[in-house]
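Below sits a lone chain in structure tokens, taken as the form predicted on its own.
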Amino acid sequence: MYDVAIVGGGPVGCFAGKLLAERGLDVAVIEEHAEIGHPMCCAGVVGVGGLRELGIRPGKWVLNELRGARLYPPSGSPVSLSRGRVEALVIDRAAFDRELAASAARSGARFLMRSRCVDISVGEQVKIKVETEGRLREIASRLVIGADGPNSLVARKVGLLRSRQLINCAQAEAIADIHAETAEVYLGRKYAPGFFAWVVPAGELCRVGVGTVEGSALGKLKKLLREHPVVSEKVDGDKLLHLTAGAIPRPLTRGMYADGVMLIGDAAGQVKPLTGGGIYIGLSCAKLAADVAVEALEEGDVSAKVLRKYEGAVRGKFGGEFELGMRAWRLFLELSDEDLSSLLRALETPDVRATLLEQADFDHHAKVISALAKRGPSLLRSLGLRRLVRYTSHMLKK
């Protein structure tokens, strides 16, 4: 009988594992893998900024510091962007996940590996059916939080999977011609429909991925690699590394909470909605979780009444973002990619480039858009008054 069990040994659950236990709190940890770390898809890509106010210090698995990001539209020019400082660290996720594990590991939390979550049960304690070497067993506690990624478990045995809406991502490691402190994102809809293909530097080594909301994420790749005018010259195709799969949520599609339970991380869609990053909210909603789960379990109710100030504190935080960044990726939704091209091209025009530097915030993108939206009119002008019209709308769309 554990007071609160995590389903899912990655950051963010091994973050709440740490948090509670340091409360005192008597923690299970269920992951179903026999690493932590293994296996990720993922850039790896963590703001400074956003690891300062968590209180994480850079450490060993930091590969690469970034200071900008190009842009490549469908066609044309890339777009540079950069103030010349540091914005970002690459990290080796295992090691990062390690770490977090290691730290919830010497605050108390127990770490049950191998271990599968195949069923759950809520009633005045939460059951959970747990498969380890082809043997089942259950396990008990006071509180259950889903940290099991996009396709939670968690999520769709308590009803809170409202979605399944996902973004199918592949990444390989390979060997590129990149700038160490450059990210590069690629735009089309014939290699990324719907996301983004990304090429970033991390140590020897770079991550080129690709998110798609239409076919086969690893189609997409190969034939980015295969025949994408730039990509296809910078990165050796034929020697790729580590190729894993992966999926981003959508944010908005799922509950946080339920009778004794609680979302965080991927489970919840606690993710930015432009770029699918949620190693930074993902672990900021760990924290609020875990405030307001110590506080149920004080009280000794963990009903849903008492669980949905944790919403209320996510969306108290992070609403802004998720409302605002959802309206500008459908926007970006309906751009063709000729459209698209134009919109990057404007981003060049001295006084648009200089509100995006002023107010581009890695870790929260709420500022920036709201800042290019008052520019819409001016931005879109060149698509015509149809388009301009058209697409302003989706702005406006809740």
Ligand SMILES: Cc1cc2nc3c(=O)[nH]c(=O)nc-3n(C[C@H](O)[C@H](O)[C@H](O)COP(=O)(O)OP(=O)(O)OC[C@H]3O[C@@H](n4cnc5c(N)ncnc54)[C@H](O)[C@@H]3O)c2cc1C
Second form
Amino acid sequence: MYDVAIVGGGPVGCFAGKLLAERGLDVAVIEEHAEIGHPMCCAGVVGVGGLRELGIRPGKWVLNELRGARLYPPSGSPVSLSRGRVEALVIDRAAFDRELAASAARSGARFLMRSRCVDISVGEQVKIKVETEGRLREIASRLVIGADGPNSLVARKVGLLRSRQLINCAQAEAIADIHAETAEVYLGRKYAPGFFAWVVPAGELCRVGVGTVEGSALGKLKKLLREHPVVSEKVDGDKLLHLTAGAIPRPLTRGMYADGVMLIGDAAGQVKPLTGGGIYIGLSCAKLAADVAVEALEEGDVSAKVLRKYEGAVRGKFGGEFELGMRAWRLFLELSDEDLSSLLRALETPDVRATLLEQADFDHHAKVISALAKRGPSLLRSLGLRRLVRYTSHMLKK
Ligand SMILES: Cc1cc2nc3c(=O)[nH]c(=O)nc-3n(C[C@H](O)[C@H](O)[C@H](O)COP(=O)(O)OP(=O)(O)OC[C@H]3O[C@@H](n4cnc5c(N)ncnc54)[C@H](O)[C@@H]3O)c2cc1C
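Complement to the form predicted on its own: the form predicted together with the named molecule:
Next comes the full complex, and the chain you just saw is listed first.
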């Protein structure tokens, strides 16, 4: 009988395991794979401010420092954005996850590897059915934390999944001729409808990937590498290493607690709506979850009535980010390629550019979205009044 069983040994589950174990709780981390950090599908870009806030010191897992981004519109020339300082790090995600797991284990958390959670039932205690090498067994716990990623079984089993909306992704590592301190973002319906494609420097290689709301992500990645006029020139698409597929959840599509259950990380949709980045937000929410879990276990009451405090804390810290980011994403979904190109060109005008560089924060997008929305009329004027009204109404939709 554990105090807390965490389903999922990704970064967020491992971090929660460490926080709970170091507070004296008996913690099990249940991971279906044989090795922490594998398989992995992630561009591995994390903001330096977010890591600082979390108290995580950059380690050997840092591959690159990023000082800027270059945005490629569907047509026309790219827009470069940089303040000259290091904004983010590109990390070796497997090594990063392993460091978090080692730290959890040092704090006393137990790791049950090759153990897939196949069912959960919540009564006086939580019963977690786990399959290990074809054998089923049951683990009892006072509380279960679902940290089992975007397709969370825990969320589905306890009825916390309200919508299955996901961004499907494919990513490869490859040899590329790109600037070592600049992330490249490619926009347009042809290659990445509803999201974007990226080329990120990662040590000796680059990570090239695609996120899409339509069709096969792998098919779109192959097309990007073969046909995109810039990517096909820069990235050697014939020598792809480490080809992976993954998914990014949408915020506000899942509840975060139920009787005896909490969700954290991707399982709870805790990602930045516009970029899908979930490492900083997931780890930050794991801290909020750990505080509420410790309190609930000390009081001996893990009912939804007590655990709701956790979702309140998440919404207090990131609710604005989720709401505003999702509105901006819905507006983005509606934009035609032509309008997207016009808007990116508008980012080049000196006052808009100054606002962007002043307000941009790698981990918190609400501030810059609000600042740009205030400039909305001048930004969207280039699109014409009819389209302005149409897009604004999408932005206002719940
Ligand atoms: C293509 C792509 C690029 C990304 N790039 C970035 C980026 O640059 N920066 C950023 O911040 N974020 C990025 N993300 C998002 C980031 O990867 C996630 O937010 C992060 O991994 C979430 O961590 P997690 O621990 O919540 O979930 P996960 O990392 O998904 O870990 C979940 C774990 O649970 C295990 N599991 C699942 N089901 C079960 C089960 N039934 N039983 C036992 N174990 C189970 C899995 O094996 C896995 O180890 C990207 C995502 C994708 C798909």
